[in-house]
Amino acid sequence: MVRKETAEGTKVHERENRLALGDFVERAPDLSKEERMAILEILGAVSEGARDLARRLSLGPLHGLTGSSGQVNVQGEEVQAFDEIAQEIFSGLLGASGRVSLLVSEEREHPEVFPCLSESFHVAMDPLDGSSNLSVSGPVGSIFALYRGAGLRGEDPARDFLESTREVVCAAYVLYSVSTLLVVAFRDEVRMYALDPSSGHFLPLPGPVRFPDGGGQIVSINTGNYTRWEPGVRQYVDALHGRPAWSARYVGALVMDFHRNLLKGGIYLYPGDLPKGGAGHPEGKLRLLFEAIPMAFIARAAGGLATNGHRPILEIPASHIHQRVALVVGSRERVTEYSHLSGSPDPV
């Protein structure tokens, strides 16, 4: 009777923690009635488009679509087929929601303009992280970033979106792997949804999500680049090694990585890399407003740090759309000790 009853407790305690992602926008902290509107109908238009990629990706081997498309996009990487295939789902839904006035993507050059209501947002998104993996049957994701922006007010759309980059309202991330998740940051909390093939609706998980006590033992970072970091980057990564309990963990794709140290505790390195024979990226690979901003708001609202190694992310400037940088996002115990054994700057 003792046991029936602890768990009927339980399964009452995790409906009252589950949040539906209607009453996760009302609550969120600092926002008008307007701005709740025009959130929960970027993050609708960020459901669906999820829901039919996710569809998408599971029939791509049987399409053939899940290597190169034969381009090369903005950044000067190799496009894959599900590249583009994802620009176009989350550009039109966005486009159509008539909330977003500017979209800024990795697949694009330039921002894209659309016609918008009176409260808008301007967006920034991965469309698909990680697109490399799908060759192999590997987990991606797509990244959001909501900025609370004022339109076009002029005719460099690029400056119209840097300008709003210093207030970032809501952050989500979408993982596709063993099943299909929907994580979404306000200020100072996270929330997961998980997608009910069945329904075709993201359906709320327990929470709020927070990184687990004591920071966790994950650390994620190729270390194949050893040789090209920084000193500092290497002096972490050498005094690793002297801890018993540490596992390494690496997918090379974002939002798996940062994931999984959320759920189960640790930090994800990216740092930058030195020429060695050919051009490096010493100032870090990651995009600033895409993919480096979403994933420390993320962080923060669970509990976490960012930094790239000088100062956290956050804090940095933005001066151009697709701005690289290092990225070093965890737990705050293994960010701040990342800071400490590097020689890096206090990250808070």
Ligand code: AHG
The other form holds:
Amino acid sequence: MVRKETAEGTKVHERENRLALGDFVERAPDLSKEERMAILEILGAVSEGARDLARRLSLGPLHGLTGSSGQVNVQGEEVQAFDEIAQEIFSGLLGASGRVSLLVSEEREHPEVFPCLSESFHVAMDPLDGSSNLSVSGPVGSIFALYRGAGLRGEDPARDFLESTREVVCAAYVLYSVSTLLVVAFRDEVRMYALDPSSGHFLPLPGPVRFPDGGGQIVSINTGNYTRWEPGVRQYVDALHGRPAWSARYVGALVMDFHRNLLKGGIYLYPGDLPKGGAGHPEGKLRLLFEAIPMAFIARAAGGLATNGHRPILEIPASHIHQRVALVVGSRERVTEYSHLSGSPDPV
Ligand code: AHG
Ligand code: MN
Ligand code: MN
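Structure of the form predicted in complex with this ligand, given the form predicted on its own:
Okay, now the whole complex, with that chain kicking things off.
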């Protein structure tokens, strides 16, 4: 079980975090008063968890916590010790908030069901994104999507969750890097907060955050998979070499790669790759509910676009809670250019 800080200290931080976030939640469009209160509680739990996890991550190497837990998750991937620590932190806090009725996580095969007495949301999370970076003290993240849903109605929580996934209300990610940043989006606005480690508060940074004019020049894709991509993706990457200005940047943590491209302008791609020798991810590697949809929602709110190469990410129906999808996300200019150069439909 993950050890918690003193209840007294946690309460003080919770209050401060809510002051900074409360303003933004208050201005968000199309929400009832009860929904605003619920979202604020959920974002309060996210920021509490992020503060706790950031501190633990910074001490990881001193505690020998930089590698695998020896287990394999529901996706068939190696579970790092911190994947499980992050899972316990966020699941504990979100469950205790009384505002999350169903919680889907990369690290759990089935949704967790929590009792709620008042307005609540369905939440999907990737508690620790990019965890293979931990062995080199590289950046990692956490990703959250809040879906409007009525909680457990029948016998099958996964089905109840899937029925709610058309209506994203809010999405957020946390970046643990040289600073710990919380980025939150409602329908048409993105705001950013930085953790002050001395006080434990997330303080607002200037905003709103938008992709820069012109859409930027950064392209982030794992070109190690080049020979396994479908022809349109190879055609796109080949065409880039004829462009006068572009830069390749790839950290291998979606949150970090997306965040850099959001601030500097650019595009992130994880297309499907066909198995040739290795396992491959023909449908794409990233997960629809807790990686692609939240990033697509944040990108759209910041003036950008997201597609799987065939249709907008936010229009793809979810048929499985751990469904994978190809992801192309970034500024409007770069994603539109991708569609033209790869011969894909317009990503509007
Ligand atoms: P996770 O650590 O949650 O499994 O996510 C890893 C993802 C994503 O963050 C990153 O962009 C991508 O995997 C990198 O994959 P490659 O190493 O195959 O490029
Ligand atoms: Mn991830
Ligand atoms: Mn993860």
